[in-house]
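Given next, in structure tokens, is a single chain: the form predicted on its own.
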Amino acid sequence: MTYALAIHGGAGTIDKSKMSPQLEKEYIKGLEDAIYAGEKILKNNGSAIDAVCAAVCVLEDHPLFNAGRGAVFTSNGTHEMDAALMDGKDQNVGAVAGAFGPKNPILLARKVMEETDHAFIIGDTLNDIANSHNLVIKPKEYFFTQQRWDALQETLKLKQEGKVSDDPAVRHGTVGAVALDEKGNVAAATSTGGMTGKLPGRVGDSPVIGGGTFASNQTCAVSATGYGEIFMRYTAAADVSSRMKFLNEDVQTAATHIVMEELLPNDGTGGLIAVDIYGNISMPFNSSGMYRASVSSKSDLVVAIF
């Protein structure tokens, strides 16, 4: 049997000219920590679900990535976080939107999947679920980062001037993981703070099953990152699986087609990660870069940004 794991920390947010050696080192370290956390579970015959949750939790805890602690601000200066988890074994799902307080939104999504009769929950009920299952809750100060606050102020200033930022970081930023375990099961997890300066209540593709997250033991697991409105409209994650299932495409062909031929011509900048049921990994993107890493029982660790 084989295992495989891929992670991403967002696509399209990277300007190489502004990437100092120290900052690049910090991003690489964050990606390495996340991939090692997931791989440790898979190496010990753990489940794909456990592996993707472990990897995403590390990224949610890192202030440089737009999820959990590093989540961007809404136009009101608040945080609203989205996350989704999907098990390819039975296509069971858990998704949350507009969450604030739980340290790790992906674990909240898992509680929705495993402890409720529902697939997707929003609103005040989320904190009730978090509290009833002893998830760690953090105060608003924990989620404040100066970098994200400054980005919000710039976005609001441009809006007042009737302008829109040409920095893709404003509408990009997600973390995710996909895995295949040694029992042959795949899983996908995606978590995000959303879009800088978004309207309160806005939900992107990350928690939308088929948009930014999908997994099926018939084909593959997918986690996307990019301009969420476009990824939802083109059901990006599910269509990778559909092309494999109905056109008999391999995961690399299917994933690349969606990113380059479906999304890019329609302003869908970003990328995705995918792993098929044989342990093959694809990580295409159509932007300036994508924070990403992968490893499997048959391939060495790859960590890259550009």
Contents of the next structure:
There are 2 protein chains.
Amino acid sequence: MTYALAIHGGAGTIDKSKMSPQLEKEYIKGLEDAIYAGEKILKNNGSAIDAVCAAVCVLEDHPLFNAGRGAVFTSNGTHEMDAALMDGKDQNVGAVAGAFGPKNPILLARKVMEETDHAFIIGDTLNDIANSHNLVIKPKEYFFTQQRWDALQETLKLKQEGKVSDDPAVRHGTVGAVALDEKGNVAAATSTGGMTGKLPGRVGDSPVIGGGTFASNQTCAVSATGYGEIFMRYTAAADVSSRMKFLNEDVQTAATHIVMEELLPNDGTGGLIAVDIYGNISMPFNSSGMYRASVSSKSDLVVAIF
Amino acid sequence: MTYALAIHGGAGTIDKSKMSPQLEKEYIKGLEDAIYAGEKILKNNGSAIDAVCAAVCVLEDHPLFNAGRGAVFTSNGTHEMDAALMDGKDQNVGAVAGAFGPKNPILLARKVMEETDHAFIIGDTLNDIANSHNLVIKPKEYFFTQQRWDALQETLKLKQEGKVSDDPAVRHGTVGAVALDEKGNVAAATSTGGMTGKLPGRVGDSPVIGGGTFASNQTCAVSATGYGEIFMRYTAAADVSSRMKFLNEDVQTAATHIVMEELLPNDGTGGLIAVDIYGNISMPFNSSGMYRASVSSKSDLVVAIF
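Let me have the form predicted in complex with another copy of the chain next, following on from the form predicted on its own.
Below is the whole assembly, all chains and molecules, this chain first.
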């Protein structure tokens, strides 16, 4: 039997010229830790859902990636996190937006999926769910990173001058994972702090099923990262699946088409990761880079940024 | 040139046996008022976006339909409204969730689309947007209806007894409109109070682009009404468009397939309305009825419930 796993840490890659060897090493280490955490589960006949959650939790806990600890700040200097989880087996979903407190927003999305009658929940109810299911809650100091705070100050300064940052990291920070397990089930997970300096309450494509997250055992699992407003308009994640289902495209062809032919011409910079039900992996992006890694029972570990 | 317009007032139709002639008359009048408001705009060479907003505003203002005035109550006895608007011309979108205050949530979604850098906004920021753009705000008394309050008490009582209401009106109340204008642009609008007794913060498929709302000038405009958690999983609105685009199905075939073959077998009761870029209209449903109406430059007015 086959298993496969791919992860991304966002397409907000800094210029290669500005990436120090030390920083690059830290990113690579974070991606490796995440993919090993997910692969360990798949190797032991665990489920795709467990694997994508484990991988995303590692990235959420890592301060360099824009999700959980290290999430970007809203224009008010607060954190608001979005996440979604989808099980390809029954297309069951759990999504959250505007979450703050739980250390791992992806586990909160999982509680929405497994413990409530609903699929998508926002606001204060999320804290009740987190508390009643004993999720680890962290104070705001835990989520603070100097790097994100400085990015907010820079963004607010530019805004006051009527300018917009041209740093793709402002728009593209997200983490995600997609997996196929040995039972043949696929799953997708996406988690993000959103865009630096976003209006409080802004929701991106990550928790929008079919936008930034999608999984179906008929086709594939997809997690996207990019300019969420555009990914949402073009139902990017669902369309990878639709092209496979209706046009018989393979996952590489479908995913690349969406990223290069649909999103890029419409200012939809970013990328996505996808795994099909045979364990084939695609990780296309139209930005300068995308933090990513993949491994499967039939292919070696790949870890890459640019 | 051709124009076309279809509207729905939800698939939460009460049993025909329980519908009094007086009540039926009031529903029919509400649907007629809404479709005339939208048609007037289309007849005068107005835009599809303006037409769907005008039609939805009439339904939001009408206390019998579950959107705006007459919205259902959450389990806390509050109102939380979701809405989305999509312009087929550029696939631009505006979506809101958990809104309370603006008389017409669909106009709030329009402000998100036209006046912010974002596509989907939740929470307190919505009140700032409503105020700064002079939307009409109403107090909670305005939104109260005895019928919805009684439905909440019934739902809470059943829940305490460990039961779930079998009244489809509990799950299926939504309003929506889809239109084609004489310039060849399509648009879709959906607005809802959600499910009676929903957890505060629950978001359904209405504001999820590709779930309950979708529009593209490549294919069609769609607004759905039904069991939102399921419609979201199956990206119902986007899939009508995908089947047309990739399988060359006509709008009637695609819409009927989604409602009868994809949603119904998966407990996804409800229906949808769709208009294609040639002015063909489809209004399939798998529930006992769906409040609906349609008219076009090439077809007479249809108003129906069962």
